[in-house]
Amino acid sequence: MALNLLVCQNLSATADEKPILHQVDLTIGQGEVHVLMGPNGAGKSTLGHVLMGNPTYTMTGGSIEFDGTDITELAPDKRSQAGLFLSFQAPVEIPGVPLRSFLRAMVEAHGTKVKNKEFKRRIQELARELDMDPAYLDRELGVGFSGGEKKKVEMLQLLLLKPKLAILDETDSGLDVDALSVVSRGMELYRESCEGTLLVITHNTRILEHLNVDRVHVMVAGRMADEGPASLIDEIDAQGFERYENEPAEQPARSIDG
């Protein structure tokens, strides 16, 4: 059995003094991949910024354990630095700052210190590796880059940085087949290189026949409404999300098995 990565318990946030999470339980060992599944507006995206301790939501209750240690009080950058890594629905975009130099300074900000030319090799090869055109790297971040440049630039990030727990939130979403490709690619590269360990947060199932699932979570209205193995993934695919809306609090986790 895997060692625990990331142990959240009892966990309640609000935003502007509303709650959004209720009591959540999460347990994430070390190397698995899970699922965290729900309608939209089920708080899943909420749970990803307040696990890397985004200032917008306030916790009300509970705490969170991240490999060995408390981080429940820790700021979002020593968080990052801890190992913990969030990519976004809409990443931000910065006028007047290459993608390049944008890249070395987040490498840098997590202690690395890395010469240019070697920087310039590695970050080249991952482009190609990714089916990104070299030329982006020097073109400002985020900057007229479609969505799935954009999210070709955060699994760069995400093999650059090789954090210990990868969140990563409807990554798929408004993605074209050729995309989502290569963000499954990313994250395959990611395993590859560190055993990494993710969560990731979708409504949609695309994404997941690309992953070897050990576990999935449901969401619904802030509260966990269920907990399973890989095959949950399917009976959601088949039956949507309706019977956990009608009853979020009393659908019981289930065994490994199943």
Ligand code: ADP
Given for the second form:
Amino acid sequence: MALNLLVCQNLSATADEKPILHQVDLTIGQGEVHVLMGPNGAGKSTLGHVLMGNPTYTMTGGSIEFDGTDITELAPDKRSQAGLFLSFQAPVEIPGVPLRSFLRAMVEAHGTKVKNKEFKRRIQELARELDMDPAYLDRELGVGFSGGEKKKVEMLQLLLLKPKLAILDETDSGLDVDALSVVSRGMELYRESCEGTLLVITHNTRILEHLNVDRVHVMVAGRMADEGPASLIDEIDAQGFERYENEPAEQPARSIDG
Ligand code: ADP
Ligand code: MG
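Please give the other form, namely the form predicted in complex with ligand ADP, since only the form predicted alone has been shown so far.
Whole complex next, starting from this chain.
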């Protein structure tokens, strides 16, 4: 049994005073690969944001322990420095700032001092491994980048920071074939380089093909509805989430086409 890296207990959260997460438990062992699945609007992204400390959401109950420390009250930047990473669904665009400078500032914000030459070599090498044209490193961050290129930036961040836990929130929309293979490759490299722990939020189980999934969690209507081994992915692929949604849990009324 792996050491617990993340222990999240009884976590409840609201956005705009609307309850979204209800008593969520989630435990992730060091070095494991976990997948979080669930229908649209279930609260998956919200959980990622709450774990990261995004102030848009208010934690109304529960606790988050990360790497042996209670981080429930910790600010987002401190959580990031402690080794938590959340991929952005809408990567930033910063006109005037070259990608290279942005990556360097990010690494330095994490307290890592790197020599210019060494850093240059390192990002060039990573860009190559991700099949990214090194000319991109001198382009303005995010400006005019395709979906696949934005994903490459995200994977560069992941591979430079080597966080202890990477939460990758991969909505189906916006992930074209290119972006999918970038994410898949990035996750592989992350696993190879530091045996990093992963929580992958996705419907698109194709990006999981090259990973050994340890555990699958199913979230429905802001609650953890199921948990199981990797085979649960195939069951859900075949049957969808209906079996959970039809359970007589307390759920808000919703229209069929809504
Ligand atoms: P998922 O990622 O599983 O599709 P989300 O976490 O994005 O689900 O959303 C869960 C619910 O919370 C949805 O009903 C959504 O509208 C609501 N929600 C998410 N973020 C906010 C927010 N910032 N303000 C208000 N409601 C939000
Ligand atoms: Mg989402």
